[in-house]
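Below you'll find only one chain, the form predicted alone, shown as structure tokens.
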Amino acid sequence: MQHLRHILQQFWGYDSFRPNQAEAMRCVLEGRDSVVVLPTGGGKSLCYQAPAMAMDGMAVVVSPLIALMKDQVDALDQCGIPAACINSTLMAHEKREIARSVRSGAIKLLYVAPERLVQERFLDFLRETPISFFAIDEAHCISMWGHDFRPEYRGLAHLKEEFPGASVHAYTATATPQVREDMAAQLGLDRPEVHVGSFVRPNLFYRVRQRGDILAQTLEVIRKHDGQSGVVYCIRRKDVEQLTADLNANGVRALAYHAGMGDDARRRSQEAFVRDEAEVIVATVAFGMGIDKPDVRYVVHTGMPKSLEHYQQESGRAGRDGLEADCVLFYGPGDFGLWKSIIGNDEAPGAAQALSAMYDFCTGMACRHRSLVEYFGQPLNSCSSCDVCAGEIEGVSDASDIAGEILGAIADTGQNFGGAYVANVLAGANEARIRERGHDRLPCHGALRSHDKQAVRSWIEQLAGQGYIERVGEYNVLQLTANGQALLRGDGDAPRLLAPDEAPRKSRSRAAGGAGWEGVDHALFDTLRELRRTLAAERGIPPYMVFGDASLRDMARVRPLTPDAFHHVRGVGDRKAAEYGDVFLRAITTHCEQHPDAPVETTAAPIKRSPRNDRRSQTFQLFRESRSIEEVCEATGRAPSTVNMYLNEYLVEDVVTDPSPWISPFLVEQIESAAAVAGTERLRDVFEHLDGEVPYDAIRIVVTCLRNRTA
């Protein structure tokens, strides 16, 4: 494991594993069969991503969607990790060039969509190459118990028999026991070890609340987060359309994402979002797996979701970087029967009992991380992170009086009508219907006259979700559980009531940002984050493939102003390190200069230090000596990358001011002349000036040694 760990440092920046990570890498290298749930957010990828690197051959990755792909294969590439993906989206030429480099043994990661895995011609091409092993992604999806089945998925079946020495492994961010166990039997595997991480994510501050003016109460939340990016679900297509319309009319760039665009304006919204140029897509449940953006600070849902999984799932959008985000979720009494009649007949088996255990969340008043924990079959002792657990929602106070005329309404008028006539009757309407039924001479007429009528509605929800009244029949008629019952008798358990007006009022924010802040300069933040856009905007990717607010927020903390201090910041791997050091030091050091009084950390963790200070020194001293990169890497058994990054921060230490011993004078002259058009202050600019045929590293060398003969 040892070198694994060197693995995540080199190319990802880090130095530990998280939860789970080590014990599932563990079987991918001893080609053990697996099935590892860990929820959005918990490194799932890097179980086998670094495995991939560490291991002989190549490993195939099926992932369901091409933006996922695309994503995935960007962001390894910004790491120095040789991958690829094949897809409909290609053209010829290109699938050529990649099944080269495929044959030729130079990429580790292959990523494809399940149902190529099926062609026998692809089949016939990877017989041919070495594979180390297979990764399903969102396995869930093989599963007819799941909240995403899809078909294609089972096709994945035969691997097992197509590849005996290859490991298969399913990973997936969602599953319940029973899914977890279709999963393995209809992938096949081999006594698979099953590693499932917590659905804990304690940095998600979880609210639910009833609906109301839907586009001032989504307002509120994007407000509280300006600036940072969101996700607004709407059950609706029509919906999507109207929220994002009263959005921008409010000053909210918001795009929409919905199943019935075309795949140019989904991708188009998409892309945007994820290069921050869009600050939130309101999107129906269409918008999903294919986002892989870490830093989406706030989740909300303007209607109740069809289930937990797809909650948890969608909810889990939100903070994947780790730091704190916010999920806030507004239903409506009407949501649970617009969704029975969306699901109809034709959902998958389980689907009407994950309705109701959704509908249960959002009117309970448990914890809700304990409720979604729970749901997935695990325990959970203590939260503050959701608005039942930080004292938030406060229950009436006399909660037994009123359930006790609800239920008795609902016995006294036989147990054969909805919500909302048995609401009517209990405000004392004075309907034509209510009349001709005698139910305006019942004792419960107008017992609830005093509250507002929509308070009685919610409570005849909250009863439902606490499982003492339950929906019956193709008009969800309501009838009384055994619970509700015995209740009536004066024999069961008091529920607790939430007053629908109060818990906005009595909302607590929590204290800005939490602990992810602490000790955080804002001003230097904020730089480092605009420079982020800057040189995502250059190189055509999205700014969270430069560095992640985790980083951003650690670098502003920390303020590394040495190449070495810089590489110890949590998330900078060899090739960033090499690829961003010198512009985001020049960053840091200005504004250092220029706010000498700004406050600096002094209880932050110290910075990392490994035995990589030992080889800095050995490295050191080679290139005093004039070696050639080539003959640094053979002499310490580091990796090219590393090499230049050693060489960039000597060039810096050391003052170095001619650049001959590691770049050729002829490459040297043409690499000079374009800098005196373009300048030293970008590399980019000279590596465009020079046609894109000169590597960075060998312009980083030279411009280096340009900078010091001036310093």
Ligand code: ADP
Contents of the next structure:
Amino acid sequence: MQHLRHILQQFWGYDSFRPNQAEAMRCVLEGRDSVVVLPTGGGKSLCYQAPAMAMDGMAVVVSPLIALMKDQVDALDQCGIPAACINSTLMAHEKREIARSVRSGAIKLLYVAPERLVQERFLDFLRETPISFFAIDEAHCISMWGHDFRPEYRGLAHLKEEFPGASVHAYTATATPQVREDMAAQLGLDRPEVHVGSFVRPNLFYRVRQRGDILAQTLEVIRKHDGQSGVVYCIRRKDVEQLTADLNANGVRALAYHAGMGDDARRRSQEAFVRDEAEVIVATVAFGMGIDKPDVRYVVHTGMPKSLEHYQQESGRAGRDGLEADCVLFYGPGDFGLWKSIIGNDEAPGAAQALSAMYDFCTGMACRHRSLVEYFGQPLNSCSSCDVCAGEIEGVSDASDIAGEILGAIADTGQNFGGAYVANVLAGANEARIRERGHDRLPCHGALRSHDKQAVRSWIEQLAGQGYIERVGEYNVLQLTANGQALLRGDGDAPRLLAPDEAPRKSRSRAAGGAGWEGVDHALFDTLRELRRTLAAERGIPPYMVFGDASLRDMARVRPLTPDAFHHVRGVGDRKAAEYGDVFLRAITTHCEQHPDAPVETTAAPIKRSPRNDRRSQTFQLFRESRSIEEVCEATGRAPSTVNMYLNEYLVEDVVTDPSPWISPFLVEQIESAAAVAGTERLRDVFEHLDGEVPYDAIRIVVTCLRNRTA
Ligand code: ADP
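Right, the form predicted alone is done, so what does the form predicted together with the named molecule look like?
Next comes the full complex, this chain leading.
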């Protein structure tokens, strides 16, 4: 394994394995058949790519989509790994060229489509080649039980007979045990070792909201992620087109994608998105399979998906690179009915049940992560990255009373009116049409006047969604269902009603955002991102293949100034260090010269600071005299951010243990008690423990003093 670790570092610039990767790789090295189930973004590719580099011979990778194969080969090429793909789009001379490379032993990974592995000529060709092992990507495609059955995969059943000496390894993100077992059986795997990882994706922050002004709601998410990549899913094509137009009118570079668009137009949208030329793709479910973009920072659903499987898959396209990402689902009461009419009677009987589970997910108040993984049979206590666990949404405590009033008002007004009218009666509106009918004299008139009318409308929708009320006839008049009548009599389960307040309650919604950004110089990050885009365009590859966001953030955090320091950045292997080191170092150096005062994290590698030594020692002297930050700013004429940076260096260097000259006793006590619980390892933990209400600068000072005490 030591060898593999070295390979990981050398080619990918990674210094550790993700969960299950080491075990999965060991199976390959030891030649034991295996089944590896990891969620999207779990790092399945590395499970076969790294062993392929460690072993003699060539690995054959079966992959269902030509576009994916090409991406993988390009990405490997960037890491300096000799890989190739053979598929139907290649010209004869290109195929010959690849065959020659394979024969010469130069290729370590060969990607092929499944149909090729039943062609006798191709099999003969492989028989002449030393094969290290076979890796079957998206292996669930072989199973009829899965959602992605591909008949071409059936041919793989003969692989074990054709190549008895080579081990076969199946990789999938499909979590259902039935598909998994069928997959292993169809492939004829020999006592496969099975590795199933956790399906929890803690870097994704899940939120579910009721749909209101969907354009405004979508824009809010997009604006929060200004300039980053996101996907917006709509149920219908016409919604895709409308929203795309609206977003563009609001200055967002958005492109549409749906099955009605024609291959060319769709490909153009997808490519522009992958190349960071468009920031948002607005799509139907047709979009997703076949893109590997790892830096999708948010996925918005403007309507309810039709099942939790779909939701997990679609939202799971966010944050493959392991960095934080937002998944926001907006649903409306009409979505259930819309899907029912789309699904009709054609689909499997399970479809209606799946739809109900999805609706419960939306209207319920259980931890989103837990709901998702439990649906796939894995336990989870609770998370810290969904609206429910973060305390962003609260159920109303008197839901039964409110529901009683609403159902009572519908009954008392004769089950003959729509939601707006009923809400008006409950709000105690003084309207002619209410007075004319004598509804102003009913006990329910004004029964919910202490609540916001929008809230009452929303609760009516929620009760309809939960099956207590139905809409009937041309005018959608509200009537009680059997469940509604039972509830009104005092029988049946209490309904759940959510407060309609869509805004997160507190700035506690740290969500995506804080996590991977600590200490990152944003301006430098933007500069490097632009540089990455230029370099990628020159090479005709997607920007993420040059460096992932995690690497760019690391660079903008550490600000390496020497080739050696650059090579230590996460995701910088030998090849990329050689190819991109110079140009990135130049950009970082220039930026540091132009922004000498930019704040740096204490954990960052120290920047060479010889020209600044004088200023520094002068400032240190002032700190030794216990001067406050404001006084030092004034005395030195420097910005607070710079002074804070110097202060921190001073605290570390002089091993200062008392923060009181700079921080008020009250704040010191607050931060120290938070650190007693959250530890002094990471500032962010303390920051979060204080609900984001105390600035990092203050936390840094107190925590550094605490660390010094134990040093
Ligand atoms: P999957 O195929 O399971 O969806 P990928 O193989 O595409 O996942 O990996 C997702 C991302 O995670 C890629 O950008 C990959 O480079 C990165 N990655 C994989 N393994 C590691 C690791 N050990 N350390 C850091 N990044 C990793």
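Each form is matched to the other, and the largest set of C-alpha atoms that superpose within 1.5 Å is called the rigid core. Positions refer to the first chain, counted from 1. Just so it is clear, the structure is predicted and the values come from calculations on it, not from any experiment.
Relative to the superposed rigid core, the position of the CA of residue 687 differs between the two forms by 2 Å or more. Core-superposed comparison between the two forms: the CA of residue 136 stays below a 2 Å shift. Comparing the forms between the two forms on their rigid core, the Cα displacement of residue 332 reaches 2 Å or more.
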